[in-house]
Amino acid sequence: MASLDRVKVLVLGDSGVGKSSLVHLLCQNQVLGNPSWTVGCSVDVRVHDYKEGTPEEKTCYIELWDVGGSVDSASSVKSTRAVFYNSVNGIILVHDLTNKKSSQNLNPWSLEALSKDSSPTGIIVSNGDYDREQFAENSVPLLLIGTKFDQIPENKRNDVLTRTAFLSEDFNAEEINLDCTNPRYLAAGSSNAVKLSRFFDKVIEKRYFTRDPSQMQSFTDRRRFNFKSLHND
């Protein structure tokens, strides 16, 4: 297969949420069997087509980078994997719809990313928390996935939507709710798959397209990356 463009996506979140589910579905449009902790990083990759049904049309790799451990983790750790976070071109934060301290843990996975990130996000810290104002300057295009959709109570869905619509507004993100053990949430022409292919065609905008000099690269420049399934659970 010829090589083309390719761009790289966090995908971050506590461990248990669903991470390695949500990216063998992304990828291979499959249910993972039989999902295991995923230890340091897995990388798959998905086959996307930018802008698709447009003379601008482009098909390009989109790498997901399902990072493990804990926003609790030593020192120690998060320095180690902050290796992973070298060159990011977006985020997907990823939450157990059912376990609001992991919607909660968003802020530091967060902020854990996007200081190592080498260009300006527009993100003022103070004791560790977000400035909301500037969070809106933010560089990298973020995606908010909620899991385990299926597992709310019916009395409680609307409570924990409401929720949830008011982190998709802290972050500046759209958001996506789903089972990760039921294709159908992201079938062709839903509005999810609408909202993934936005933040998708956003991600590789702000890569090869966008005006700022920090981001852009020209044609010459750019990485190449031959097409290989890197997923080890």
Contents of the next structure:
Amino acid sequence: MASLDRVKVLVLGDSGVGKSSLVHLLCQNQVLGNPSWTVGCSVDVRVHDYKEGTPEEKTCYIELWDVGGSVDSASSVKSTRAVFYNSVNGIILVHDLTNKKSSQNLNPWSLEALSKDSSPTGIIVSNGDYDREQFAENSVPLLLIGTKFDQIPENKRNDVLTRTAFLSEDFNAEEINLDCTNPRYLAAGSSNAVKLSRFFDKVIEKRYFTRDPSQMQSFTDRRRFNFKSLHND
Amino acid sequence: MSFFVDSVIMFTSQVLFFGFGWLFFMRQLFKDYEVRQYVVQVVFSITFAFSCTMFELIIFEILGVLSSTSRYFHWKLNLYVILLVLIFVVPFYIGYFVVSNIRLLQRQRLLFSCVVWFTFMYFFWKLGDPFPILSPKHGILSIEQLISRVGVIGVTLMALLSGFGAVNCPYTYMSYFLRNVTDSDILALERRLLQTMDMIVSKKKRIAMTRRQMYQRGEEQNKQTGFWGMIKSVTSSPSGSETDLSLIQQEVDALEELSRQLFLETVDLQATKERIEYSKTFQGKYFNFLGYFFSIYCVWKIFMATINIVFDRVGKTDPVTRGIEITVNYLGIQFDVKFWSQHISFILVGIIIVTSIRGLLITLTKFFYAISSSKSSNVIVLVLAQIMGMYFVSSVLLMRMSMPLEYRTIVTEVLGELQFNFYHRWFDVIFLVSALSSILFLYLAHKQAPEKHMTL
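Given the form predicted on its own above, produce the structure of the same protein in the form predicted in complex with its partner chain.
Let's see the whole complex now, leading with the same chain.
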């Protein structure tokens, strides 16, 4: 049991997209009855079977850190939030499928979390546009989750799915679209559950094969590790 | 012919204001949300446009632009439209969007929003009873009935905001009130926060592990819910691991509450530290100086409000004329009274208008960011539009006192024979109440914070 090692995954996104409901669904396998504003950060633990079904199966505990707030919060809130971004092993980016702005805000969110370890003067990237190169060489696994899937009318579904497909390409991440009030989307054996499982496996692999004391890879870190070859899904 | 030209000018300016309101809505208020219901944006911009047109007409009155008949006509027209919007359109849409959010009532949305609107009208009408705002010669369906009530609500809002603003402004500007915060304080708090989070994590791991073991052993029972579930759970005794679980869960809940408190305290300290740094800059020093100036102004205003209420005094002349009288009579400076009174009142009224619009928009934006969510954003924006409309109508009402006599007549004519003195008195009372309670509130908040700090 990986009780000494800590595997930490951040859950980021705008206010009201459904991060708390999502975390509750992932960890308790139950729908959250009365969601309320997240103040600060709320943590939950997911029991994950690493490499399920193989002889090397291991039970791991993955910590999901659900950080509240928005990208335009006051700088005092942002500097306080930054303490939660230490030694992150994976990031789940959550956006609301019914609200385009929440997907646009994912870029500043990921920059805020990933650039925390960069130079003291601030973020290296200047204008916040998508830059595929940066995300391609970024070695923190990302997962994109779109919520409120059930609230999209039938005729708009294709447009929305195309848009999110582009988004996941930009982030070089897998994407899952679901409704946090319905556990059927993450039923065992469904493609969503497989993607989720693969993501957590990736996170745990990175965690185990890194002997380096600094757990987090940021944009400025140019060292390349051997384990990159493991990322051939 | 000149009437036509005047109308064109008025119309162009209204379109400009509408565009400004539209942009403000898109860029500032709805920055993080998608506008799905354009009705909301249109209603907000219309309210803003017609409110600004009223101010524009006052300025035109002072400067003597446009012919006086067309000014009068546009005044009346504008007033009717804005009353229509504030009393019929906006409340109806507020009711409609509130009802749309409630799933139960979705089917009969229109019906229920009409019901809500009628309730609103009932309370709106009832509002006029305790106040001596009308003289008996006004009929039931006259426009004065509506304006008087809108005026009461708007004046209350203005007085509340201005009382709080008058006290809060020097408190935020002056660095005398800044508590001393060092970097080590912040680091210590952050460390405590992370330690608390670690404790929460380890306890949750234990809960997850225990749950998994119970599940594998087949012990897991579904949580009994409902009435019969409660009765059943009284008779059956929980297993050992279940009692452990509930104990740990209680500890986790307490720790989570603690982590929230620590987070908020850390944010507070960071904000104070930034303000301390800001106060050392040139801008900060300038604002600090302004703060002293404003605190004197605030004390003077409170004093004047008390005097007005106690001695039941009503100001007869406006500050401009009085200022000119003083300069002419006591200082002996002779100048063309008419010419200067026009220009000075224009500048004074202009400043009042601009600062009140800007102040209100900033306050509304802050308020909106604090309380809105993606579900309620439409309702909140409409409520803000309502507040904005009523605020601006009442500021026109109160501004009457700041203008020299010759410009007052048009406002008196257009708004009808309201008991203007009542509104000023009411403003003074609410201002006093608001300012004093803000002082008390800020004093308590300030007192509490250093004590919390000491116990770290």
